[in-house]
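Below, in structure tokens: the form predicted alone, a single chain.
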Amino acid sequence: MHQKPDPDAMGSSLALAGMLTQLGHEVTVISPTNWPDFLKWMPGAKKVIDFEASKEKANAALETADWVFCLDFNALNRTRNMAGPLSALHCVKILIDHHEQPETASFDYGISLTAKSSTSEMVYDFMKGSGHEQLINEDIAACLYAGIIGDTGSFRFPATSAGVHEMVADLKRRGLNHTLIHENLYDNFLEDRLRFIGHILLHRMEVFYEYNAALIAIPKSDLVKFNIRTGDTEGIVNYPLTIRGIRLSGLVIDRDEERKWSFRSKGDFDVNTFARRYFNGGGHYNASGGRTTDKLQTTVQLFKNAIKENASQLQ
């Protein structure tokens, strides 16, 4: 999966780990990163290996592997430190994504499918597709839909089929209990977050109305009051489109060795082209990731004169 992967992320290769387990097959589960403490609930999460805490552990799985499967990242540099040893392997590299512009050369089989609301989704598809979906049971079921929540907004975007409506209801009748995974992703958070997004919301965030754009920079001594911890910035980006005419959204953090951009937007602002242009990155239509070395400062510059240049596309 993808560094600090997001509920799609692990929902998606969880599942399919469980699938190929039922199988016979000897499935590892690596993360590049570390991940949220709301997604440590998910079936099989105990078992997922860090790679940066145990690079060793997670090196010697993948150097014997006969197949590797790359779930919701479609470039090898989304695995960040991962990057090198993957491209090093000479197995099978398979891939199951959603995103624009996959780097195809670095896998030998699979597909990315902008249409589909996540990788959960096509996980699914691949199930039933292969004949298996007898093996989807209430651990899979509650893995695929934290997926699909997580990267439909609960329902919400644009991406959300009647395919995926028809999905939830096949995994109800295989005994999802879904109120609890709601409350596992979304009721799970310390009081420092609720606080901090208090604090970012009255200090940190900028309206420009003249561009129906807004902006949240949040330096890193605001992480370092609220004792901010890996994902408690998670959806974030999205308040501001909350705003009556608000069409962009750009959410930066700033951390350590990098300045990491999130953007969102509604209607037929493309920023994955926003995204790839100006800030070294790029995802889906109306959501996607940066990131750059620049201070934060300049960074912000940046997003303000990129939306002054795409004015007449937000207005």
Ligand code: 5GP
Contents of the next structure:
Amino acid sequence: MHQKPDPDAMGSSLALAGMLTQLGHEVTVISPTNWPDFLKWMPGAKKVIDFEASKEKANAALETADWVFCLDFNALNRTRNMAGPLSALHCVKILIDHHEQPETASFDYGISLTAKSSTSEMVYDFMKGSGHEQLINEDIAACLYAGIIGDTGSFRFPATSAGVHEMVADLKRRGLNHTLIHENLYDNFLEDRLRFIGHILLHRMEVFYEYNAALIAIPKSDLVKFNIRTGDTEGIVNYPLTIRGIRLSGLVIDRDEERKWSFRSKGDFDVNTFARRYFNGGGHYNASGGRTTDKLQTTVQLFKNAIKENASQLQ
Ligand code: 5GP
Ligand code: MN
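Next block: the form predicted together with the named molecule, after the form predicted alone:
Below is the whole assembly, all chains and molecules, this chain first.
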């Protein structure tokens, strides 16, 4: 799965692992980095290896693997420090992913379907298509559902097809408790995080009505002041899009090693291209991310210049 996994990366990986384990395979799930607390309830999450924290254990599993499934990322650099070890492996690498422009040369086999809502939907399709749908138990259903609601914004983004709703109906029949999963994912934060959101919406958000765009830039001092941890900033990039007329939202966080960008758009503004062009990133048409080693103020200025350059598409 990709670094700093979200519900789709973790959910699709644990669901696939659940199926393969039932089929008698020995399966190890590895995350390139740590993951947010709101993913810790997921069935199987306790056994996931954090590559950065347990390199030896992770490398031992990689080196003895016959197959490595790569889920919810399109390029090895999305696995941060795992990219080197992964590219050195000679075993069979299989990609299952829905991000734009996959680096196909890095994988031996794969499915890349960019119209799919989520990698979790693709893993569900794979289970059905391979004739193993009877293995989709309550635990697997929970993982897949978490991935679906994470990546569809709880069924609102355009990739939420009829097939997604049909899949969820099927998961319900297999014992899915959807209310519990929404609570586990979204009602599971500390007070600090809510105070932090109040603070940044008041003090760190700039709105550029002439470009239908908005920006939130979060300095390191805010992260320290509110004890912000992995996962606490998830979803904040969506808030500016709730302002009438705003079609592009950018969020940049000053992390120690880099400035991490998230982009979200509505309608026909392509943030995959935008992130690739200006911020060494990529992702999907309406949701993408990027990174830079520039200082916060420098990269913020780059965003302001970029929206000017894209004025005609934004207006
Ligand atoms: P988020 O803003 O939630 O971190 O990421 C939004 C989407 O863009 C996700 O699907 C994520 O996988 C993708 N993404 C985020 N950062 C990067 C990046 O630096 N490079 C690429 N290629 N995709 C990214
Ligand atoms: Mn995904």
